[in-house]
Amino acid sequence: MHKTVLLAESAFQLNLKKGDVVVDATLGMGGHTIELAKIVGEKGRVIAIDMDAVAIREAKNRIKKEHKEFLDRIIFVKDNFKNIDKIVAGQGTSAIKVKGVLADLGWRIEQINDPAYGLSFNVDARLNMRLDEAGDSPEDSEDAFDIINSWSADDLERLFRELGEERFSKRIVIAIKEARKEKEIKTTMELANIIEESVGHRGRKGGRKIHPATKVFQALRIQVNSELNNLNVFLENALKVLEKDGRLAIISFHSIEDRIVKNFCKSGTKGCVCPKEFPICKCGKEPKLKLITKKPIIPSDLELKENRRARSAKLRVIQKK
């Protein structure tokens, strides 16, 4: 069962009030939701973000079952984050003020251990990772399957490489072209095993517990989802959305995210970018944000005791100016 990541710290951090408006970018199971609607109170509202309308549906059906009485304080909007200025705007009024958005970049546990998305290397299907297990995906776009039988070997390299941050990606990417001679790739263990078998016991030196396949399988679900290209997108339509003084909380999960999100907020806590020669300012640029966790906030011991998958949790928080 999914369990929310950092709950209580990026709800307090949010700093949110009685009948104020917040954006959750990022639905999934609704833990996140539930306690935001829980804040903002019977006058406020959350608007609820997901890309997948399993992930929607099953919120709903939750909130159903165990918040009956939240379900009038949140709107369920099907879309890309990355849209969330579109998505405010599209409620019909411009007198909504948004104090808040946060955004969990994690993925459901329930996605990654159902087979209709071919996340995982723990279950056996079809490579897929594409985010919306309905299939609202284009037709003509590349899932995992295509990317594995098809790209270039060096196409492939600088994927695991830049996206995986996968030391071993030449030599996987050798064992998958000559896995290609034989035949198509098609499952997700096919692919586990292929790496696996190429990595061999290099894959977990140094005391890396991790299975060989999960930097690779990273690479994948960002490429094929366009994660780091939607999230650059969502940073800036957030900013436009928040009123003065709200907040911005994101959660990431590895560092290339987690690199994206902190150059983000220090970019936009700089100021006056003339050439220190200058005796006066001469640009006129003053800050936009003001960063409210200038360190990351991690899980507490308590937390990763009971939910190891939030190991690599990173909690941080702006305020727009």
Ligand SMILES: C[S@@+](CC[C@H](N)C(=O)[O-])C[C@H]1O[C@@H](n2cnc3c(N)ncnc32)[C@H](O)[C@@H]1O
The other form holds:
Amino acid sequence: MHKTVLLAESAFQLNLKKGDVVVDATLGMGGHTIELAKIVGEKGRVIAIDMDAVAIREAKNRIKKEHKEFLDRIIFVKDNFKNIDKIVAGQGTSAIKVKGVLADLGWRIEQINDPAYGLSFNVDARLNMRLDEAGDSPEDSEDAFDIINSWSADDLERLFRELGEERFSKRIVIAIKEARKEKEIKTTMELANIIEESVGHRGRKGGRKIHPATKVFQALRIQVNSELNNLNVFLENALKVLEKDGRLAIISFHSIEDRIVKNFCKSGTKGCVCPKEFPICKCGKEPKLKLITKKPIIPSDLELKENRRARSAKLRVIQKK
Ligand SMILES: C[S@@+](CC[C@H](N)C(=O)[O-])C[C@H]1O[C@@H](n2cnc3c(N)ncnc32)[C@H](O)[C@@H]1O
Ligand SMILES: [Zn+2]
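Right, and the form predicted together with the named molecule of this protein, after the form predicted alone?
Shown next: the complete complex, the earlier chain at its head.
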């Protein structure tokens, strides 16, 4: 089962009190939500968002079984977290603000292994990768099948390089183009095999222990679900709903996401933007944020031993000024 990452660390960093309202933007199996519900107590509220209906259903069932007493303080919302401003506004009569926002980015292992989403090269499935509930997406939105079978070689190469940080993208795209001439590439296994054959032994050498298709699959998943755009919009909108001194805590799992979070934190903590030659500040710009974690918090050795997924986790925290 999915193990919650950096649970104690992220809850502690949000610095909540009894009676606070907090948003868990990525409910998942509810690991963080349960902890936050405990901290804010009977009078507090946790607005728990997930765009996957399966996650909402299963987390609700779990909480009903294990922590029935928390049900009244959790508000479940099936939506994309990029809409956090509208979601929070929709909860009260006036535009309410919250004391904390948490996001534990990415996907649960149950989603990765569910053939309905076509995310894994270990389970053969139609190349889909749309995570807003399997089969629930508008028919015309582009899925992994469309990308693999219709994008130009240049676009595919750039996608694998930029969103997958794949070193062998050129070689892989040549193989995809060859395979496409024969027939459409329909399933996750078909694609994984084409990649594995094209990279051959190179894919396993040089300390590369992951499956050679991992990075291409990551790039496709990010593209199909507009993950980077969702994250950028979410960060901006999360600031809007935070009270003064409220905190935003983000856990990311790969360098592309972490870079976005890091840059967001950095740019918000900058004040004056006057040219260096100015003897005194004329712009009057004040920093919007205070950096709480100068360096990201990473899991303890104990957590790393118990959970492989925690290996690449990074927690960054900021406070609204
Ligand atoms: C890593 S899991 C969260 C696990 C959770 N913290 C726990 O302890 O069980 C991430 C969850 O975020 C959801 N998710 C990913 N992107 C989302 C988005 N843009 N909007 C809403 N939910 C999203 C996924 O469906 C998944 O259930
Ligand atoms: Zn200035």
